[in-house]
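Let's start with one chain on its own, the form predicted alone, as structure tokens.
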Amino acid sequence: MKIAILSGKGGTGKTTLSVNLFSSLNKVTLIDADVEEPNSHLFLKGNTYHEEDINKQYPVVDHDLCTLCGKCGEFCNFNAIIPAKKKVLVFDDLCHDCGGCKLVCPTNAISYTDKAIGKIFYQSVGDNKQFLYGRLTVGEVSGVRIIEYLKNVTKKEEVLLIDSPPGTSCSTVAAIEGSDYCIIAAEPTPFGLSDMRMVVELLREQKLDFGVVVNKSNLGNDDIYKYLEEEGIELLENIDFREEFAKIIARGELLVDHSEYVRNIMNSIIKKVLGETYA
């Protein structure tokens, strides 16, 4: 079963929820798909046993064959390839590796070459648990290829948790695609509710089942609960804000290792999403 944990904005506790659920399950794999800012590894502290480069392809122009017709530039929506006065300019950081410019070139002047855009790290955590995370190279504009690779190498796992990028970008869509269930981490504030609405809209468009965990539930106001009731959205659990929790997280430690209250909440979420067998 693939379970994606996501949020409308950063700082709602998405990673905290992911790593504590991971720690509460016996047989599970976690991938940190927030490849621009991965941080699950700061809490899990696993042993890295393998690293792998992830490449993309970008166009190379043979200027002897190029006639400067401009079709490649017309096709590219990302301005990664631009016909100038004397030659075609290629901006490899902007390229999304779609292959379209090569297809539209009438003189076959465009070929492709590889470029490393990031890495994947494989870690073992505790007894028989696997954790993977990706890291996008600074300056690259899209981590979708890394996310897709992370999901592909873990597609046969019995239970897979996906710590998704925040928001509703292409990276988030890539992370949640094909999930059996999604858990939204939200907070009861005006910004928290506003951003959660966009996530709800995305999940409904993708026809994915989901529920909500309200973090810092003793702060803010009740608007989020009114919204959940009006929209018929399942409230999985509430997690209070406590100063001691903030200190534990700041030390890079897991809440379930220090709080029976949080352990009970994680077990409750597991029962509701995965069933009694996994609790």
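Here the structure is a predicted model, which is why all the values come from computation and not from measurement. Residue numbers count along the first chain shown, from 1. The term rigid core refers to the maximal set of C-alpha atoms that superpose within 1.5 Å between the two forms. Compared with the form predicted together with the partner chain:
Put the two forms on the same core and the Cα of Leu208 is off by less than 2 Å between these two forms. In this overlay on the rigid core, Lys102 has a C-alpha that sits 2 Å or more away from its partner position between these two forms. For the chain modelled as two rigid parts, C-alpha superpositions between these two forms yield a turn of the smaller part by 19°.
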Contents of the next structure:
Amino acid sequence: MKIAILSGKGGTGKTTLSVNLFSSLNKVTLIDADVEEPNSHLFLKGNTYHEEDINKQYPVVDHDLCTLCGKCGEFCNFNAIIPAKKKVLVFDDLCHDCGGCKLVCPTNAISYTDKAIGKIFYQSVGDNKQFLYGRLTVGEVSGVRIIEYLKNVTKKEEVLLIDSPPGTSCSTVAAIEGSDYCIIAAEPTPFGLSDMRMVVELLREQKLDFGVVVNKSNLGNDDIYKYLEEEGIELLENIDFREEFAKIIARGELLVDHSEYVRNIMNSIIKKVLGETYA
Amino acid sequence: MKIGICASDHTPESLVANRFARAPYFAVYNSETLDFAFFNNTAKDEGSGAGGKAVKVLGDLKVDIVLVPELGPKAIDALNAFEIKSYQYKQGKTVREALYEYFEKKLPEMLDASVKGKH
Ligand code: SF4
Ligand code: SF4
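If the structure you just shared is the form predicted alone, then what does the corresponding form predicted together with the partner chain look like?
And the full complex, kicking off with our chain again.
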């Protein structure tokens, strides 16, 4: 089972939900696919046993061989390689690594070189739990490759939780793709609702099953519940806001280690999503 | 010498465009023949890298100088590689007026990107 946890925007308790669900399960792997701002590791304090660089390739032109014929530029759909007056320009951040320009170059002037765009970290948490997270190098535009890598190395896991990037970007799509179920972390505020709607649309487009966990359910108004009912969306659980929760989170600790109330909620979500055997 | 101008339509009396890579047309003024010619900006609908592509369009038109509203970092790099100089006009002028201002040396040369790249 692959379960993605996502949200319309940051700060709706998506990471809190992910790490507390993770801690409530016995055998599970979590990936933090929010590679631009990973923060699950701050709560899990696992033991890093392996790190890996994630590279992308981009073309380099040997100007002694290049005749400025222009073929590479005509081929590239992304305008990442542009033959100019005396040299060929390469915009490596636009390059999608398709290999086409090298194929069409008549003089073999193009070769590819690697560039590190980020890292992934493997951690063990307790005896039989794994946690992986990625980090995109500052200045790189797309974390999709790192997310795909994270998902590829965990594709055989029995229970996989995916803390997905907020919003509806390409990175979000890459993170949720192929999930058996998605959990939206939402807040009962007007802004929270409009951001959540976009996520709902995305999940429907992708034909994925999903349900909603409402955080801070004792604050805000009823609009979100009306919306869920009108749309026939499953409300998995409510989590009330409590002063002490904010403090626990600020200390980088897990709610389930401190609160019976949250433990019960996590178990209820697990039962609904994964079934009795996992709770 | 050929001077390119980002234009919102295809006459010398059209307003200058308010964006570079997404300008609808490029006007090209030939200072030897004193003629204007207008070209569709085929880069304007590109999903990715429109700035570099727009410069390529101008390079293929053999433009030496281009008058622009703004430029991103990629467009600056590409203009350098095509050895095209760029000068910045102010909004609200016509293509012809922008050109006069260039000849009167009223337009500042652009050496750095004025806008950040978008992805
Ligand atoms: S590898 Fe593909 S995307 Fe990259 S520059 Fe070459 S043709 Fe363009
Ligand atoms: S296809 Fe090869 S020879 Fe032609 S411009 Fe590109 S790099 Fe140069």
